[in-house]
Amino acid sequence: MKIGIVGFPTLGGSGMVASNLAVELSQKGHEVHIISYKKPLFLDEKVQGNPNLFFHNVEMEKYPLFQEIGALYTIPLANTIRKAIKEHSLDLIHTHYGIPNAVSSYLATKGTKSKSVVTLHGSDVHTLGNKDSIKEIVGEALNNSNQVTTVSNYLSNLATETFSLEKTPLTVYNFIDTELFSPKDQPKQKVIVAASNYRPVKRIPFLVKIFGEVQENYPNWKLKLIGDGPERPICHRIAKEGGFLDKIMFQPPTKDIPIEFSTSSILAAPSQIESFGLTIAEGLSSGTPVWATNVGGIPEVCVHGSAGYLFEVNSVESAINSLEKLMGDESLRNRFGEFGRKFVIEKFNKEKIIAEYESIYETLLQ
């Protein structure tokens, strides 16, 4: 198949599950082009020596009239998907992010004979999604796609309520390297580590809070925080003010995740809200247990009293009493990364999950 991939170049969820699916997509044989404005971070080692991998960058025009509404995005992005159809007869076009990506695939592929598939990601449904002054038209452009995904079951009733979608979004649940994100020889330490980029819906600060509160009952403990964001400065004052500033690492975004999360006895997302949850799966996968919010699709992703704790986004008392729960057991911390790694594995792993898109694939294109 002759697939085009559009997705947003970052480290985020929604660019990372992009980039990975076209570059394992293009190692199973099928002619992958990536449509974005900038190549992601990693791609240029994987299209080395790749011959089924292209990429195509979107370029933006700058126009004085348009000075102060940003630059122009969505026609350019349609303009070079539609470039891409007619140059190299694309059977496919899969859109990650429905927020323009969803309507400039919806005007590319109008006419063609290229059908097109859309995945929701998250915060383009529960956070822009359901703007008045976007809802109507990405839900237009949803329901002309030819196939919508969401990465949760959460989701897919979330999307079709927002959106009015006359067909239920099928799920497809991230995949997952766990052979990357697994257990290494080297000994956990005992630290809590969250990998965030530190927005408001993470609640880093609220993280920290909640460390401050249980650190002196356990004093060999720290709390290492990778990333970087609008909300770390917060975090420095938080534990500098309550004077534990000592016990907190701050370490910026670095590729050596893995380690990290199977370093680290556990895996803290403390979100307002999260469809899937990638960093949980991977912590998982990597054999730590995890504390995380009771929201969204978080418990189609950790099984409660079995891979970790969730709890309630709004219970202080629920949030220590439960992390208190893990730091004071090894035991119990065991239990839960075996479990959890297992249940990715079972659930979430990459040959499962990938053959999943290519039945979606295939089935359009019968």
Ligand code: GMT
Given for the second form:
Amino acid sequence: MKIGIVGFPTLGGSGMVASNLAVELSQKGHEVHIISYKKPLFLDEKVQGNPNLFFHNVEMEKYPLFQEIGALYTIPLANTIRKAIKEHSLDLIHTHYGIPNAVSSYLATKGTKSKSVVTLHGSDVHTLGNKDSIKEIVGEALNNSNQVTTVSNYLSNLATETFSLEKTPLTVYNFIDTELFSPKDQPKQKVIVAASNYRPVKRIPFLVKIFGEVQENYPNWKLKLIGDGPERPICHRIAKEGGFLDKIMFQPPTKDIPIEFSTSSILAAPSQIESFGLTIAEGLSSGTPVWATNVGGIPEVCVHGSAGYLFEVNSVESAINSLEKLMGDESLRNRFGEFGRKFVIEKFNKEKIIAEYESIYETLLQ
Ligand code: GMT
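With the form predicted alone done, generate the form predicted together with the ligand in the same format.
Zooming out: every chain and molecule, the one shown earlier first.
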């Protein structure tokens, strides 16, 4: 098949899913065209020796009249998609993230033979998509695409309601490279790990506060915070004022996430909302139990009481209790880790999920 993949080139979840999907599809012999405003970071190494993967750059338009509204993207993206459809006879466009990508894809595929699939990821529904300034036109674009998918059942229900969708989106869960994210020979350290972009939705300052509450009872434990972003200085300040800064390891974004996850004892994800939670699935795949909030799609990824503990987002008490239970019981952590790895291999392995997308494409092209 000749497939166009539209997404953001960033390290964020939806961008990573789009780029990884493009690479996997191209390795299966499909001709894949990535369309975005910048090459995804790791793409160059994946393109080498891969004759099936192409990149189309979207030229964003700046003009003095648009100074206050920023560079134009929706129309240039639509034009770049349309051009790629025409020049390469693309069979379908698979767009990731509803805003503005689904609208551009709707405009671009209109009147062409190319089918259109849109995958919604999270904030394009629960945070931005539900705004009056956004939802009607995005809803129209979704209702006019051939298939909408979501990364969890939670998001499917919410998207149906938010955008008044005529058909309930199919859930296609995110996929995990279960060989890359696997238990390693190195022993687990007494470390709680979190990898994030420190946006407020990730609630990393909350994690630092909770760690501050328990660290005196567990003097050998450390908290490792991987990533960078707006709330990092707040975390530093909380730990400094609480007198436990020496127990926090701040680590910039790294390629070593798989080894970090497998050698840590607990993966923490206390997000306000999460439609799926890629790091949660990666942690479980690495054999590491999870401590996370009981919100959004997280319960579909981490089975509470079997792979980790989920606590209510506003309950400090249950956050502390559940974290202490995990920290205090190594055999419980080992059991949870084994269950979580098996669960991810069964539900989210990349072969299974890529095949689900291929089957959607084939059905549309028949
Ligand atoms: O929606 C976002 O906040 C951004 C998005 C991204 O592009 O990073 O993340 C969402 O998509 C991921 C991949 O499908 C999911 O694993 C994340 O749970 C989801 N984030 C939220 O729902 C907050």
